[in-house]
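Read the single chain below, which is given as structure tokens and is the form predicted on its own.
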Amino acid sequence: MDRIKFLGDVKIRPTLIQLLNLGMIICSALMIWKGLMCITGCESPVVVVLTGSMEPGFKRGDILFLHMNKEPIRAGEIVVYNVDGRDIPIVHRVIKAHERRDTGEIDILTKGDNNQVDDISLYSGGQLWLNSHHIIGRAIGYLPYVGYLTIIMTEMPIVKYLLIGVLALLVITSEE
């Protein structure tokens, strides 16, 4: 009987408003992300540095802002790339870039600043160079250590679920 009384006390209109607010927050975040994709020309305009391979320039947990344009990639630039068969993008510096005269395609060789050897061992089997379709974007700025929350949530999924639960509880139980 108490359960029925509790269900009768729940006000449907404020609950629906809270759920709509939660939906608007999620939609707003997605619109901002898609807007950044259009402005920067990158499929992933923001990435987190996951390893120390780019130290001392970028440390683990730094957030990088990316941009991609039509200009050819040159040696010395820091790029984020994806190789076939790997889901996680890699942040490294271009050490060699060769433009093919016949096609105009650029062959790129990368290396982490803190690594002893180039990245050929990270590329797909038998691949010696990256091409422009592997490049996600060029690093144009960064925020130090801000991405550690992402790393913690990836390495300890319970933290992610707790954070999502707390945020959902705050949205649902707030008065406004």
Contents of the next structure:
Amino acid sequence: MDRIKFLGDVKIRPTLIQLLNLGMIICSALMIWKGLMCITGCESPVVVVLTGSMEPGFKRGDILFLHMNKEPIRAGEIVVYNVDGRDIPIVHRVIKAHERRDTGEIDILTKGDNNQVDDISLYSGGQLWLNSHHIIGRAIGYLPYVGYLTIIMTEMPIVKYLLIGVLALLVITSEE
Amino acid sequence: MHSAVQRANTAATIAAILLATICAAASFLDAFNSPSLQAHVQVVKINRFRRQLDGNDEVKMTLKMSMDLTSLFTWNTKQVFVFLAAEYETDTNSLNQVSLWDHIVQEKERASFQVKVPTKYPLIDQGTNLRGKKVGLVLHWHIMPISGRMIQGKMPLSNFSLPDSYTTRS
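Got the form predicted on its own; could you also share the form predicted in complex with the partner chain?
Below is the entire complex, every chain and molecule, led by the chain shown above.
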């Protein structure tokens, strides 16, 4: 069995081809990701639900597909927004929307379906409303459970290192 | 011959492709569902209509609603989120949408019902424009699937006019 190459035995050309294949795979994945960003108009077209504040609709570990366009935000839409100063986006539903005649700007109040109170305490400082520039996307589609792996990898980094280690081992020892 | 790892890899890939296809098909078929729902709402009583300390008008009322949402459910429906919004315009705002009441329906059997409830969220204006204002009540729904695309819809119901003066002095 010559699946495990000894160091002295390493041939240059097959190794280079393997590295090139790896590079191609990584580049294709990046292209798909960036392409999705362009099509959907969002910085992160796919997000993982982290909290239970939208249960029973969305549970921890579910994946949401986002989309963003210039259409004004209306009540009832599920939006993903970033509060100034926080880096983790929040996925909640719009319960109030006020659109100004003069500027076209919209004041938005959100609330999680499973929360008792609205999000006003989450907005930074004395901020009373969200505006369009806080919204990074609207949720249009949904897949259950798929994102749970991301949560596990974030909360227990050991799993992430293990996974990368196993993948690296498989790539090095494979013969294609 | 094929090793265990190769077999596991192939099985996992086929499983993933099948799952993705079923999810896409479920979402695709959902688009053909043309719902015909019935709903009726009536404002029973204005409980409180006042100007808050920070200067905005506030209204709390009791609503009597009946609706039949069964035609929104398909086999791919996990729940239907339904809410009633008060919609009106003012001099400064071209559109105001304020949710007064919402409810989650998880089973088709419980999708037809009547309630008489006080508003879950008060109608608060940005300003003091609500006296004598004509407000439209619009029923909105959001169908959340077991997997796939979410579908939104709405249906305007009745209009009503708020009283010309506050019922409680703040």
